[in-house]
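Shown next as structure tokens: one chain only, the form predicted alone.
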Amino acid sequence: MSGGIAPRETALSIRGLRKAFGGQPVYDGFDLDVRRGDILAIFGPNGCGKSTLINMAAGLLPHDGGEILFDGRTVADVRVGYVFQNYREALFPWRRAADNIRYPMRRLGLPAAEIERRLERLSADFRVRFDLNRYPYELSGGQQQLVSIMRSLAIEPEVLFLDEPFSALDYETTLSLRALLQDVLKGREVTSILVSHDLEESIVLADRLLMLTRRPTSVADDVPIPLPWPRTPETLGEAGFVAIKTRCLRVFTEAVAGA
């Protein structure tokens, strides 16, 4: 390809994955690759498994079969970041805000000097403003979820999983949220896979955007999203914002709701 870009390699390659609960499949031969450094978002209807499917790839939930390799590695030979959607039982409350981002680090074994480095990197590409020696119930809820997303990133993961991350937040503390989020994963180029039921979240924060059937769960779509970085609330009002927006409701209407 000459005068072209390369194309990136696939971080994350799932093959003829299945899964099922009481006997009823949910994925039966279900294929992804995810490139290095892409955002993808996984979007579709209330237990269609978008949840399951991260928590397998994960390792916190078994499948039934098929694989899932990480540039050939399973993932017990991978370091995995997980942001969870209820950031209330996530953090550990009798540790401080600065001691559940220091927690996963120290079982890592890093020495103190790198724990305290990668901290204070965080707080400044996180633009954070309030106390990190206070406890988690003395923060807000998006302070709490800010703190979960900064621990998740303290190991440096290969891939980040993000479950519906800001679903219990207001508007407004989302909106923040995200702006901050997307400079910090676009900046360090950290391979990210969201789960959302928001649709203009998934499209705001995705390089790509995987849009699931019903059970047993397939792709209605893959979506490119080429849209220039940073999204600001002012994308959401673009064109291409719209067009795109368009056609997945398009496709969540006619191929996933089947209506």
Second form
Amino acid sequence: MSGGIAPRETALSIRGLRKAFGGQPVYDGFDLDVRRGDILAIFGPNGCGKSTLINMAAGLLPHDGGEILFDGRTVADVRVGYVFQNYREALFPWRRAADNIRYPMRRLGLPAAEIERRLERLSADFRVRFDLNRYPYELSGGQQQLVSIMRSLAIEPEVLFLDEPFSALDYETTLSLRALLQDVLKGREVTSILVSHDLEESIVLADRLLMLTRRPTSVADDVPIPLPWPRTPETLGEAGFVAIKTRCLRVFTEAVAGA
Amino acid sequence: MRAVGLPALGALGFILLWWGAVLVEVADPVLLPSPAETWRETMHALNTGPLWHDLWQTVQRTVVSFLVASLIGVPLGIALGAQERLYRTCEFVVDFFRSTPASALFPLFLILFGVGEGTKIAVAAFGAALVILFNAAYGVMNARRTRILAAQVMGAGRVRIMFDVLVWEATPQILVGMRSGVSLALVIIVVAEMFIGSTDGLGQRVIVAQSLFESGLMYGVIFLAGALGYLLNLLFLILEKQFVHWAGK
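Having seen the form predicted alone, could you now give me the structure of the form predicted together with the partner chain?
Once more the chain from above appears, this time first in line as the rest of the complex follows.
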């Protein structure tokens, strides 16, 4: 357990989570608390169930036991956002980019004026310079994932889940999207859980990094990341960052990969 | 230019080959008339009357049976595809009748619907509906899972997901099914016009021309039926391109 977070400050609380695939336990009594407004990154070896964890939390996958509560409520009563790794398959290609972003707001029953207001604010926050009236397939990969991110934030989610959002993008695009995303998430104080297979990204985008072990999954290390925001490409060279990365690499080789 | 030029060249080659075969008398001129004679007799039949009527009858029957097939096949296919277990239960029956030659069903449909328009349309609609249903169901079952999850996490319920995601995901496959369906409907209609108490239609005209040794006209009507099938297919290809602008992207 990652003690010390007062109940009112906890946006997401997981207790005694159990999940097995084909009789093989992935989670067997897993606990986690996520502080409101924090960005939590989850890092671990392949197949340790990082995506499984956020899919269960987001209500996309049933769990076998334990509870997942958002300030005392189950996911059905909570607005959550989700950014998929595969933006190409997550966006609706038959709707224009702007209509993709409007879609969850319409499901929420927001009035049209409010929908347009939020759409404009999102375009401004993310400094969108391309035409949102185009279809997703007419946009570049980075633009499509940006549309996905805007769509997930449009409902002003209480918790945002991001499943390896940049792993299909080139490095240059990743750097610029990371910068935009941290500005918006920190500016709006969105509680976020980021699954990543990139250690550098997990550190640079998070307030706290959870390192997971192989199955059955437990926490190998729970690393606070007190680096100042905003974090820039220069952050990657600073002593504080390097120290954290060294610690994480050691944990990864010892507890995670070696087990 | 190349898109029209090369196929036109191929067609011209075919006609020249035909003409050559006539000139060296590969077959009896009664069996193989020249392209010019075929053209003349067909134009004559068109200008003096009944062939237009026949063409129109065949078009009408094909379109009506195709519409009936679509009205049944599309919604039923989507509904079955959305419930995979149910579809798996029906799959063998659908597959079996889809593979059954529709012409083998003529006698049965004659008993059910009597000798008349209804039977022709019913057999054609039955055959086409199964093809359309099969494609619609597979289109829904092959919907991208990520898109369904995305809709779910954005608060769409089952019915919403059906209309906002599944139907759209299945649309390219549904149109493919409709294209196969309309071709099949035409095939069945033409056969039905030959054998099920008909007095008109392209099928009837072919078989009458054959029995009267009007071989020029017979060839002409065959080509007319071919052109009809080709145009219907082309129409759906254009529709697919225009309407399903996102396909494969």
